[in-house]
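Below sits a lone chain in structure tokens, taken as the form predicted alone.
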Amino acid sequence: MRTARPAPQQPSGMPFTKYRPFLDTVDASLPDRTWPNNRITHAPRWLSTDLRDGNQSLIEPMGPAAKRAIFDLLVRMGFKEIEVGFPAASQTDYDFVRSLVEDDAIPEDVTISVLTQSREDLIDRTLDACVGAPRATVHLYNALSPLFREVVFRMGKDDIRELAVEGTRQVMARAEKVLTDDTIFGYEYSPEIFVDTEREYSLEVCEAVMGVWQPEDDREIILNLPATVERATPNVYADQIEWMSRNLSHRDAVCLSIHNHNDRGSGIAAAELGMLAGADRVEGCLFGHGERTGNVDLVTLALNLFSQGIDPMLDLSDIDEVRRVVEHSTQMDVPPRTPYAGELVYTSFSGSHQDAIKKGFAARAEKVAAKTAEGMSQAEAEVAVPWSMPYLPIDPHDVGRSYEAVVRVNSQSGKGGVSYLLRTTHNLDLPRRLQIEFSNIVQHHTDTFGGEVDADELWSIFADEYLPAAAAPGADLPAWGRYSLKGGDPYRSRRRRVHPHRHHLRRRRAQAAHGLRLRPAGRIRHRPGADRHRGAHPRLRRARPE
């Protein structure tokens, strides 16, 4: 035997030299950054853009009924800012916004947001859609990055800045004309493609926009700094946010908002670091819907806070209902591995994981019982004992899930998972030696037949191995066996050929484990195909007492 390092990676052959490192294209240096020393201590303001950014990314955009279902869900969850569409982009979006207003569907404490580009006709149409709303924010955007200036718009910096300034003036003028004092009106500006734009130029344009809006204590402005396309590691985005937060004037009257996309797969991390860097507000979608790879997932972001003992200020106590509404409305499935909400995220198949979870639940049950013995109610005790569970970052009950799917059995499972399922579904707590024996039987079954063994099938295997056939009536087990209870068995004996050299050992093991007095049942019969769950060596069959 000899030891050596693994073989080195080989060149991919892919044309990587056509791409430039992001930090070679944008200056984002911040050597005196402070955000790494900060902690998130409270939830941000949330804005859902499911009905705008999420909807525009669907193969088949939502109809009015589906949109209304999403809007009502967001309200129930506790969102106070909801982007409801781009009214000037289509008659459908305009009509939906008007239906919310005319149906009196917008609660007094909920602000709807509507998006527009910096064109007078679009701005007028957008403001007209908001007439009569209790609270409304107009969100104006234009792209600032060098690529868009040079390729898309073919305009200079001054012209791009003037587009944002003039658009702000037009929004204010139209709002003064069509909105009454019954509407609480707000304004949001986004320097689109912020991460690819020179930060000094982004600051210049934002300051010019604020010069028109004139923010003060009771006249907030929302400045949204989007990672329209995620282009760098999350720490770089955090540096950009902290630099802007430091250098903006009127900072007390500015709500610094972030809008992260997930092109590099790190939208959640970028949003969290952006919050550390000074962001006050996060825009995103439920389950990460949105253009291309999607917006930041607000469900994951909120429950990340929850798992750290921070109130997310959103009600996610019935995560499956949230998922059902979103899936039905968008016609897009939530993948089974989606954090917190996926079908399999609280499930362990691995034997070592299952054993740790089983022991963790037992330890927690003891602590909760101790609290109830002190006079606490069960609910109070559950909250008073801090959650600390192997492989489960949060309690599935807190998001409306049960413990039934926490442990599932397949060929990778061990005695911990098998015994956990029997205990939770049939109140059967197996001795350790019996756990080992039965898990081997289940292992042989899964190796032979493949797939997953659910709780019902597990009980069927257990009954077929150790109990009278009638113990699992739904499994239609045939009666057979070598032994029966002394004095007769109401289920009749279950007969099967048992290796003669094992009779005595098996009998003594059964007596020791279950306190049964066993005797031979008579002539031995062999049922063909009886080794369904086992190998060549049969197991002792133990009959249930009368």
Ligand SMILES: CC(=O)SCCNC(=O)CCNC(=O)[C@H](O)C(C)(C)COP(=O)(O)OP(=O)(O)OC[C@H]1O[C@@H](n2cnc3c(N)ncnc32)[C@H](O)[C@@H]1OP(=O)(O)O
The other form holds:
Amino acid sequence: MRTARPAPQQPSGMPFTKYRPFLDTVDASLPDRTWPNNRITHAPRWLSTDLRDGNQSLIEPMGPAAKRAIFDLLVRMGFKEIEVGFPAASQTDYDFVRSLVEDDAIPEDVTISVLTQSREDLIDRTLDACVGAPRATVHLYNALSPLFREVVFRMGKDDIRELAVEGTRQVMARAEKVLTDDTIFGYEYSPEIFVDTEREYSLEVCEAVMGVWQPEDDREIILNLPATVERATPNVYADQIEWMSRNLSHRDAVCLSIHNHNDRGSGIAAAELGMLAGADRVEGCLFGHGERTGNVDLVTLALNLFSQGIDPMLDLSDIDEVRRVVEHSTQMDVPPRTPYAGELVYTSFSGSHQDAIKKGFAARAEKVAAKTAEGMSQAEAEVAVPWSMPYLPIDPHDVGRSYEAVVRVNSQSGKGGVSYLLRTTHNLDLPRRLQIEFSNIVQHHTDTFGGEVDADELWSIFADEYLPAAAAPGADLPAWGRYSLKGGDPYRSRRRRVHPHRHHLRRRRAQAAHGLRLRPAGRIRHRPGADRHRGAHPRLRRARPE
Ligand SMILES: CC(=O)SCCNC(=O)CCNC(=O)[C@H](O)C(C)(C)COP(=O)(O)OP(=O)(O)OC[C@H]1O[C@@H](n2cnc3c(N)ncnc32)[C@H](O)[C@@H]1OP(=O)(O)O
Ligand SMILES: CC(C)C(=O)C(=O)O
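May I ask for the structure of the form predicted together with the named molecule now, the form predicted alone having been displayed?
Starting with the chain above, the whole complex follows.
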């Protein structure tokens, strides 16, 4: 044997020199940053943009019924700020906003938000859509970054700033004209492509917009700083947010909002660091819907807070219902590994994980029992005992999941998982040695057939292996029983009455005591129809103890 370092990696051959380091293109330095020392202690204000950013990125935008289902879901979950669309985009978008108002679907404490470009005709239509809403925020955006100034708008900095200023004036003028005192009106401005824009210039434009809006205590302005396209590591975004938070005037009247996308896959991290850096409000979508790789996933953000003992201020106690509504309305699936909500995220297949989870549940049950013995109710005890469970960051029950799928068995599983599944589904607590033996049998089955062994199949294998033939449950295979004994079975008449495990051991003892030779039943006995299964049943393939 000899040791050596791994062979060196080889150049990819990809055209990486075409790209430039983000920090060579944008000055975001903040050496005296303070955000790394902060802690998140409460939920931010949430804004769902499922019905706007989420909708504008679908292959087929949602129809009115699908949008309404999402809106009602968001209200049920506790969202107080909901971007309901871009009413000037189309008649459908406009009609949807009007239908919410006219159907009285907007609770008094929910603010709808509507997005518009800085164009007078669009602004007028946007304001008109809000007439009669109990609370409405108009959200105006224009892009500030050098690339957009040069390529999209072909305007200089002053003209771009004036676009924002003039748009703000137009919003205020139209609001004055069409809204009555029945509507509590708010304003949001987004310097689009904030992350790529010179920060001094973003600040200048935001200040100019504030100069028109004149924020004060009961007249806040929402300044939303989007990572329109995520382009750097999350710490850079946090530096940018802290810099803005420090330098903005009227800070107390500014609601500093962040709007993250997930182009580099770090939308969640960027939003969390943005909160550390001073963000008061977060915009995003359920399960990360939105343009390209999506907006930041609000479900994950909220449950990340929950897992740290912070009230997320959103009700996610029935996560599957949330998932169902979103999947139905967007016609897009939530992938099985999506944090907190995916089908597989509370499930362990692998042996060492399952072993630890099984022990974790047993330890927790003891602690909960101790609390109930002190007089607490079961429900109180469940909350009083802090959640601390191997491989399970939160209790699946808290989001409406059962424990049934926590452990699933395949070729990666060991005795812990097999015995956990038998105990939880068949109330059968196998002693350690039998766990070892039976998990080998299951292993053989999964090695032979691949795939997963569910609870029914596990029981079937168990019954087939250890129970009298007649007790094997209704599999379509004829039951075999594990062994037949040459010269008769002295325990045959008593078999049905003994515990399967003891029955198995007794058989072994009988074998030893009577000098009987165990033989593989399948090879000797022929049962009607058995040939059909030859080659398809594990017993016909596995080597038997002789
Ligand atoms: C990052 C984001 O998600 S921003 C939100 C994006 N969402 C959407 O665009 C969905 C809804 N949009 C739409 O339906 C359409 O774009 C409409 C109806 C609003 C406008 O359609 P059109 O008038 O045909 O314009 P179109 O979208 O093709 O082009 C944009 C024009 O607006 C200008 N523009 C783009 N953004 C803005 C802005 N924020 N303010 C002012 N003008 C803008 C562009 O420079 C371009 O001008 P040009 O025609 O002089 O070159
Ligand atoms: C309109 C703005 C906030 C936006 O959606 C973005 O920049 O991603």
